[in-house]
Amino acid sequence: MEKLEGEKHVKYILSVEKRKDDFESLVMDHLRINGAYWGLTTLDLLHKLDCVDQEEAISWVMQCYHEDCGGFGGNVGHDPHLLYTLSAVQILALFDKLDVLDVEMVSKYVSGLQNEDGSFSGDMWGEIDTRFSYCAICCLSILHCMDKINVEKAVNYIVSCKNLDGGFGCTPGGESHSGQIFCCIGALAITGSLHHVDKDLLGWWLCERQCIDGGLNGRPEKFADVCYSWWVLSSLIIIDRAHWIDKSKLINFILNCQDKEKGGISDRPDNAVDVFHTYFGVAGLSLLEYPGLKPIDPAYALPVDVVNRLFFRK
């Protein structure tokens, strides 16, 4: 079996937020924020949060903050969207900094995005989807502010998106996807809402997403990639069936997806290495309890450490 390089992965982190002008760096720029929670969470996953200017990181992420609205942008001068706004507020999370958000303004725009029949929008301009849905009841959560929303009615859409074969979309209808049904676990799981979840049938859709090299996929006849092995095997956790796939299989595929001369993570194999394929390699090596590593909560996406201080802390 390989070993994970964990050095090489935080210089190789560390080395993309230097690099503002290359490849990566230009197709990131609205979504840098999201790029700055997936780069941070690996590196405190490997015990290497410190690596990292935590005043200078907390000053940028609140320059992507809107006063006026209460969200954050992808980047500094881009609008608000909840997307942005759920990983500004778990990189401060990660950092124990969430004093300096205005919690009540934070709050108030998420639930103000919250919809008639309990679905959310991601933004202004009103696209639904059941990610945005997990990130409204993410962010809340996280800020223990959920009684700011109608929690029976979220539930319920996201329960309408259920499919015959266990699986979830994006809306009512919409075809099963692992990214989609860990939007819906996850935010179920933190709602107390896991009884509308068939488990074995939805556990045997995603047991079924392990391809022949051991890697997952997102649904039937697609490759593998890397990210899966977060969305997938996050939600056989929270469900209580990842022994139906074979975890050691799992545990190669991640290991030979590395750069192991530069650093980084690919989708697959031999394939150019991204800050996200980094993240979710190594966050579904720690689902999988890869020596070294932090836990991470299946359903926060944050170590474990940081979810216990959050609802722990004396």
Second form
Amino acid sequence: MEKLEGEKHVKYILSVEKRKDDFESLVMDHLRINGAYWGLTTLDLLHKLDCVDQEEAISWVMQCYHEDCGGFGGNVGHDPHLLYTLSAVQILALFDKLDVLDVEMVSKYVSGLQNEDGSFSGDMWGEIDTRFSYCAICCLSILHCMDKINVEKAVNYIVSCKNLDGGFGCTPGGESHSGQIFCCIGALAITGSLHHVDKDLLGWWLCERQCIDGGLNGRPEKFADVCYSWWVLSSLIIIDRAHWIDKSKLINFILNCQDKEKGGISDRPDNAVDVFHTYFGVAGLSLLEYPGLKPIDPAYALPVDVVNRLFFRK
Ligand code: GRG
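Can I get the form predicted together with geranylgeranyl diphosphate (GRG) as well, since the one above is the form predicted alone?
The complete assembly is shown below, putting the previous chain first.
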């Protein structure tokens, strides 16, 4: 079996941060704060968060903050959005620096995006998606501000996106997709509402995502992709059905997607690596209890020690 090239992945992540004008940096320009969350969380899972200049990272995150509304943009000077606000809050949680936030303003921004039916818009332009329900709920939970939203309505909206196959989509009636399932199951777990889930039915749909090559796909008839090692497996763990897949075949699939020379992980074997797949590969291996990695929390998508610090200060 291949082994995890941890040190090379650390070097790869640090090098992406330095290269500002190559293809990967340019395509990530509008979601740089998501990239920072993926990269920094990977470093933390590999016990290497101290390789980055914490002050510099936090100062950059705060440059993405909009003090007029309380939201964060994907990069300096970009418009605020829930997707980026969650990443900013997660990065600050990683560094144990949530105290730099005006929690009142940030939670006001997030709660202000809840709609009458309990759903969340991603930003002022109004697109609705269960991804944004997850972002809002995860963010407010980290900030200990769940009382700022109508949790019952938020949960009912998510439940209205449940399909007959046990999965969840973006909006009511939307096709089941593993990414959306993570968002819905993660949000239901955080709000203590998993009793709305038929665990056997959903577990069956999720374990059928394992392909012949050992990797997981996002929905039927699609190719396996390393990122679903996170979206599918975290959901299976939350509903106690992770033993329904072949874990060693999945570990092999992820390890075979590594660039063993330059570091980084790709979506499938022999493809080009990127920070997104490097994060989800390492996070997937962490869920699979691969030796040497910090354990990651399947609902908050943060290392377990960070989540314990948030809720138990230990
Ligand atoms: C903190 C981990 C974390 C997440 C924040 C943004 C978000 C909340 C969740 C995104 C969930 C999602 C929809 C993931 C799927 C991403 C993806 C690879 C989509 C690709 O979709 P298609 O249709 O791919 O191109 P398939 O594999 O179905 O062909």
